[in-house]
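The chain below stands alone and is given as structure tokens, in the form predicted on its own.
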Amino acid sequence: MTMPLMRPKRKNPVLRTPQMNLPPGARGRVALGMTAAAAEGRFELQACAECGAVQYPPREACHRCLSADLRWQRQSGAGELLSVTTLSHSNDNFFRERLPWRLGLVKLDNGPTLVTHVHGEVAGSGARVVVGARLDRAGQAVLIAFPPEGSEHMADDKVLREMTSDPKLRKVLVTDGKSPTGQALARALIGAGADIVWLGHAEPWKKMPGFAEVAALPQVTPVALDLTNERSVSELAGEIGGKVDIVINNAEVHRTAGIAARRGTDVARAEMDVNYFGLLRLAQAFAPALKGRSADGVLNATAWVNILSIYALANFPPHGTFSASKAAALSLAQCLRAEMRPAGVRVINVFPGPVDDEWNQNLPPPKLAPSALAAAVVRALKDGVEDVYPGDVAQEWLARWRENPKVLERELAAGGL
């Protein structure tokens, strides 16, 4: 049984801050298919379309019939642990600082034998396990053998903590605490065990419903933050930037307008100023501190979360300029992910469908409740994924976009959703 994670002793300021050494990250192009699936929380292996063989490690051709027609298929992960060993020495800098470390061989029920990391609650050779895929600190897929039924604190296992961004005991900045989504995020993070939640708020003269109640919670500290003001962002970074473990950027401006429906560019500029340039200002101010603390003990800086929109994948004309601003933010977030990866900080992009708020009130159900969106964000942090599509609309939209982006564009132009 995993022992619950306890708050570490206060850091001695004289001691050095450890720097991140990433685990080995070299992968061939074929193996990146497993990484792409793990980034969305799925464990997939290659299956041959000709003979049905499931294989590991990934290859260019089927190991049984040499067919090149290989498809990535989701796996249950059920299998048996054939053997397990505990590393007490390693020449790799990443593992040297994290010894001892358990590795094992698992034979899946559907055939392949895998090399996996082994969760601490797995007893030993002969045990039944469930293999899952996670992203390591280098952003590459690795396999972990889990017990079929875990304990209450299994997420505190040190192997799993290295592969996820669990908010337990961590300090989190939520950039917009006045919105229903921001308030739901604060409550969800506190429920997940967050130590401190800083709630950003701009325009203090605006008294938004629910903000005072959330701000009064003992774990919450309201902070002034205006993403349109570079000085506001920089001052907050100077005050708390060295303490933040997780940044969640949910601040946005959302207006219902296309191109010809409104004169001038003021609304589009406001959307870009927060949705795109706000993310840029925030990243320039907070990212260096997160990168510097990414190996700083069990409560290291660990993740950056961007609340985007499913409209970032394909423009939804009734919300055209908002869609364009989120598409720009997605491109910037991909750049941020590439820059944060060498430090082992995970960038999570969340693509919700229509949220049940004032700007989507004329859209028909189903719509995503702010509490459901917040729960999806916390789950993404705990599971260590990179891309999340919460809500029925987002899931359907994603499937249509992957099938044929041009068909989706035509359907949206014709008034579909």
Second form
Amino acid sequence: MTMPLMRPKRKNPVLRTPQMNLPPGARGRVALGMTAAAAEGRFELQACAECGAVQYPPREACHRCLSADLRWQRQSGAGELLSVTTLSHSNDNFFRERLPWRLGLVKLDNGPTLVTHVHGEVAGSGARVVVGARLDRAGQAVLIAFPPEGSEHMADDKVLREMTSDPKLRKVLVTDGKSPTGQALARALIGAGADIVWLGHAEPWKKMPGFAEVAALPQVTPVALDLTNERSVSELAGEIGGKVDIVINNAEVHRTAGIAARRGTDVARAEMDVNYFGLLRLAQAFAPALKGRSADGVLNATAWVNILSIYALANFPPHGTFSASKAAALSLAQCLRAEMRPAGVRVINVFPGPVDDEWNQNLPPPKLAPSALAAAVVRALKDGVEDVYPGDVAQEWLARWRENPKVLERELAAGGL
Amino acid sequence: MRRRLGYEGVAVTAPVTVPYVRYSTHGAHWFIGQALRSLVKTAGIAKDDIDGLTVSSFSLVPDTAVGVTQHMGLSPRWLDHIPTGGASGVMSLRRAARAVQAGDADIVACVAADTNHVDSFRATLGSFSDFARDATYPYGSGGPNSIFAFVTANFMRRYGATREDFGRIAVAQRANALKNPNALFKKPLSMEEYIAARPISEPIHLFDCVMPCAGAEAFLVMREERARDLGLPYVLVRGAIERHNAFADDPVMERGGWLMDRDDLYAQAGATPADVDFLQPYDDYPVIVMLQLEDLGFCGKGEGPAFVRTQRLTHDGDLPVNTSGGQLSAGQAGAAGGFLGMTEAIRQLTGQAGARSVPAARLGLVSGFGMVTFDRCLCTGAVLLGSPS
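Since the one above is the form predicted on its own, can you give the form predicted in complex with its partner chain too?
Everything in the complex follows now, all chains and molecules, and the chain you saw is the first one.
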């Protein structure tokens, strides 16, 4: 049983806020294949396409038949804990600050032996376990042995919490509370146990449906925030920057036009001003504060979420300028991720397909319900993944894009979805 | 398999030790230089008489053995770089012996040396191997401690070994070390102190771990006639084996490659374990000493715990084990730890072991074990050394 996480005592303001020491983050190029899969929530190992052998650690040839044709293959992770040790000493500061730390030697049912972190609910050696891959605070895949069935509060395990960004008891900024997605995010975060949700709203005199109800929830505090206004962003950062644990940037401008359908660049500029420059302003104001608090106890600053679009991968011509602004935002988000990594703050990019809102009114179903998008964001925070493609449309686009980006481009140009 | 050529006529001589220090501001080259100087002086030869060289070192990087030749002004006609840690002693001797037999070299200097700066050990761990970087160091960064904790815990569970059993090995080796002037540990170790030591990586406690230090060990390999002409006390190679990545399918290490080749080893010497007067096993952790007792045939698989309960392991005991104190009590000077058993065995068999002598020793066994790249040690080897009859 994992003890449920309790609200920690108020911190001593005299003491220096602990700084982050990342766990060892160096990996070889081959081993990064495991990180790539874990970034999307999958546990994959190398399997030989010729003889079928599954192997670990990752390597450049099949250890059984020497084939170089090695594919990343999803694993069930079922296995047995052969041996377990509790470290009372470590050569690395990250672990030194978190001792004692339990490690296991696990034999997977399909062959390889692994060294893993061990969830607190796993009993001693001989226990059945299910190994999963998670990103650690350095952003690299690590393996963790879970019990086959966890208890209610298993997410609160000390080891697992180092690899996730659970919103429970945390303070979250959602940048746009006026959209259906923003309101769904607020409700989902409260459902996941968030302590405070700061809900941004630009132009407060404009009343949008649903906002008043969400703003009235006890955990919600509406805050004035206009991402097109640097001053507005930095004023809010001055006010709450030192307290925010999770930033979710869902503010966006979405208009439905390509190049020829409009004259001038005003609309495209407005999209870029929020979708791209808005992210840049937000990151310049809030990222330093998050980085400074990334090791601040059990309720540390932990994650930054960008609601992008599946159109960031390939331009959808009917929404051409919007696609371009999201592609720009994706590129900037990768930069942000690299800059947040030294502090161990996770940057999660969410790539939804068309959301069921006013700007996608003319698109055929299936469309992603705002509540489903919000649920996917909360799940990503809890699972500690880095890239999320929620909904059937996004999943299909992703598969087609991975298969052949050029073919997808041609299909989209021909009016396909 | 074709029967191998014997090691007849190969002499091993001039065991030298560059005194161990916990930390040194010198580089690995300094220790190699002092070891070579000591070899030349001990053997009474000219530096240029060394026409073969093996070098074993971790802290030598980015140099290898070839860089050492220029650094030291040597011009050997045979060279080998053997960076295999705990197995480097056995492996160097085997290679040097063949070079001498074949006439590729007349006098081979086998040198193992490492320096140790304050942060060397930590810096070595994460970059020790690709597998360590990818698959063990990010897990607690305990270095080999956590891997051998798995091996030890598994061994205890499978075969009923207790911490006291491992303690018997550590305590006996400390008693030996007190008679070795070069050992870094100078205080006796009691079983109570061993048991009460702080945990490092359960069930590994402080006195199960070696202390990294700086130092060097070296010896010379030449034809028997040459050693006799030089008037050097020497030992002969009675048999030698080596194996890598043995029993790779064992999910957790319970046995080593010695088990695969030990019949060959004893057959080369026409001997049995009962004929062995002392054993110098590689001792990065006591459990590995126990594995060698089993896998080299001093007792059966799983009988190691019972063996150490009844046998005295001190230099004057029933089966003297690591008469120098071993790495556990002398210190682990990097790759020189893989040579420690070899120089000690030569000293024992040539009457140079002083207060820690094994009475009337004629045949000694030196075994090596090296390189934890992921979840186990990969290299194993063993050499039987005998006094010339």
